[in-house]
Structures are given as structure tokens and as C-alpha cells.
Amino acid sequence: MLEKKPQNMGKGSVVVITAPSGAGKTTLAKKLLAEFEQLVFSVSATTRKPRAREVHGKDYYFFDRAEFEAHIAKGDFLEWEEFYNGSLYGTLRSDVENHIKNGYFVLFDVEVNGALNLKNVYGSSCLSVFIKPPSMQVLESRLRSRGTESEETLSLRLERAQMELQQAGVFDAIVVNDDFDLAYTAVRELIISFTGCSY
């Protein structure tokens, strides 16, 4: 369900999908990438360890902390952030600019602070969509069902989610992910309108 429509629709270069962890942004992003050949995924860099089946250069660029900090020092990131567990995440400028230069629209699947930074960098060339869970109870249930969270990290994620939800209104559109197919249709139509991509 779409809560509001972007004010400035027009051909842009980047699409940012953001949400609290567990709201479904990654599942939406993967389906969009499978449908739109004009979209290309922006692979984030991180210092966290790879999860099962994650591939370096495809899911993330996995750096150790020294490598990541060297990129920070050189100004290689469009945005970067350190999370509560000490993991660093960031978006490599060269990666994004190469995709844009080659005629692609770059799709970001990033956390809320990173999305705000990207929105500031790209301005009207960016469509930013906030994916909102139907409730905090549903979000907690989704996070628990992953089986990857301790009670401590779950509590931290939910606390962070409360703060992130307060920032939803600064993005171009808010889509509630209650029914996945309806949410996907809403996001897809926003992207078609903004980029002019066909599907």
C-alpha cells in the first residue's frame, strides 16, 4: 500500500529502497532487479563476515576493518556508517558512477541513514522509497523468524527501527509492506514513473 506519492517525478539515475531491518526491502529489491534489466544493484561494502551463500562482489564487498578504513581515508565512499555491533557498511563511489556512466539506473538497498546520505548526494536524480512494516509486532515476528538474532541484537534492531520509522516522512514515498505483492506493485510503478524503464 502506497502512503504518499513522490513530489518530483522525472528521469533520474538512482533508486534507493530503505527500511528498518526486517521490513522486506531486500526481497523487494531482488524482485525488481529480476524484472528490470535497466536496473543494476549497488553492492555495499561491509566489514561483517559473510553469511551462508553470500558472495564477495555480488552480495557485498567483504573488507576487513583496515581495508574499509583505508577506503574511508581516501574518500572512496558516497556514504558509510558504523553499526551497534561494530560492523562498518558503505557505498563505493566508483562502483555507482561506473554504472551510471554505462547507462544503468542504480538500485540501492540500504539502511535509513545511508539512504538519507544518498538522497542528499543525488537530490532530484534520486527516487527514495521507504518500506514500512505494518506494525512493530509484525517486524519483531519477521526478525525472530530469521533465527539469526540473539535477544540482545533483536532488542537493538527494534530500538533502531523505532527511530528509523520517525524519519519515513523525509523520503519521496512510503510503501507499507503488509501484502508483498501489493507492496511490490506500488514500488514497481514508482520506478517506472521515475525512470521511464519498461518491464
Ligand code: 5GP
Second form
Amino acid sequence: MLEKKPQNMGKGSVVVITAPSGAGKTTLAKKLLAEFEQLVFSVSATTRKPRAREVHGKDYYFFDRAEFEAHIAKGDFLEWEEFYNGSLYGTLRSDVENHIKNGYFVLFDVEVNGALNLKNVYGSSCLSVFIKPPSMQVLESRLRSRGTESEETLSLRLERAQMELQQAGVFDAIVVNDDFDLAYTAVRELIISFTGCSY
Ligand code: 5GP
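Please supply the corresponding structure for the form predicted together with this ligand (the preceding block corresponds to the form predicted on its own).
To see the whole picture, the full complex is given below, headed by that same chain.
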């Protein structure tokens, strides 16, 4: 098991990976976390049901709607969004603050609106990377092969993806995920030059 090593005392820098759902950002994020010892994952909260092999507290905090709304009411979220059949997704402020206080860089895997909100919060301390699928056809076939979507949620995700692709230009960098290894290398280089970390 890799031991995480803090190196970023007090700087509070964050890396946001964003993309339409199915573009491969979660796979990229997992590989980055396995390589970079100074990078820790911001575990989001959601009201959607866990998929097979997803673990509470590791992949997401799985809350019911009442729990999630109680956190909203208390102002516990740095940002949150509602989408796909009313599922809620959000970033818990306290987790992120603890990571930063402990000297880590924090990696976020969030959809486009959440990424824009995080960019507003962290400004120049935030590297935001948009992962672009090579085409809508490839995105659809990736979402289908994942086997986690009904026809209804699949078409909602594709509809949302069209809107998200139009926002790509506002992020610090765009990386096309056609070949995974090439996309990974590009994101890795961006992180190394932004954070000054090697892995
Ligand atoms: P999924 O249901 O496929 O795990 O996630 C759906 C979308 O929600 C993905 O694009 C994912 O990156 C995004 N997401 C996950 N956590 C958060 C969060 O805390 N805030 C926001 N705004 N989006 C999130």
C-alpha cells in the first residue's frame, strides 16, 4: 500500500479533473492517485445508489436525501449540484480543508458546474483540466459498455454532455481521451508543472 506524503504545507493547491460522464476522468484520477504520493482524493457525497464494488467513504459518501439536505442546510458543502433523475452530488468542505491543512494537494473528480464553482473558490491555486471524449459516438459506446445506465439515464447523461462540451474552453487545459496512456501522460505533465511534485 502506497504511503501518502504531504509536501504542500499551507499552500492549499487543488487539481480539478472534469469531463462529461463517461469520458474516463475517474479512471485517470485513480491512476494519478496511485502514482502521486502528495495527491489525495476529495471523496464526494451523493444520493445516488452505490454501484457494484463502490465503497462508502472511499468512492463516495452515500447519503440519503434527508442526510444530504441536512448538510446543505448546515453549509457543509463547498459546492453541490443536482442532476440525473434528481441525484445530488457535493463536496464536503471539512474533508478538503483537513487535507489542505495536512499539506496535501487535493484532487477533485467532478462534473462541469462543480468544477467551475471550485475554480471560483480556489482561483489561481486551482489547476482545472477538462477531459474531452474523442466524439459523442465514443462517449455513448463507453457509457453503454459500462452497463450501469438505463436508457433513460443514458440519454440524460448524453444530453448533459453536449452542454458540458461547450464549456471546455473555460478550463486551464483540455486533454482528449482517445488513447488512455497518451491522455494520462498529458494530465500527469500538467500536474507536475503545476504542483512541482514528482510522483
Ligand atoms: P457518477 O454518478 O457517474 O459517479 O457521477 C456523475 C457525475 O457527477 C460525474 O461527472 C462526477 O464527476 C460528478 N461528481 C462526482 N462528485 C461530485 C461533486 O462532489 N460535485 C459535483 N458537482 N459533481 C460531482
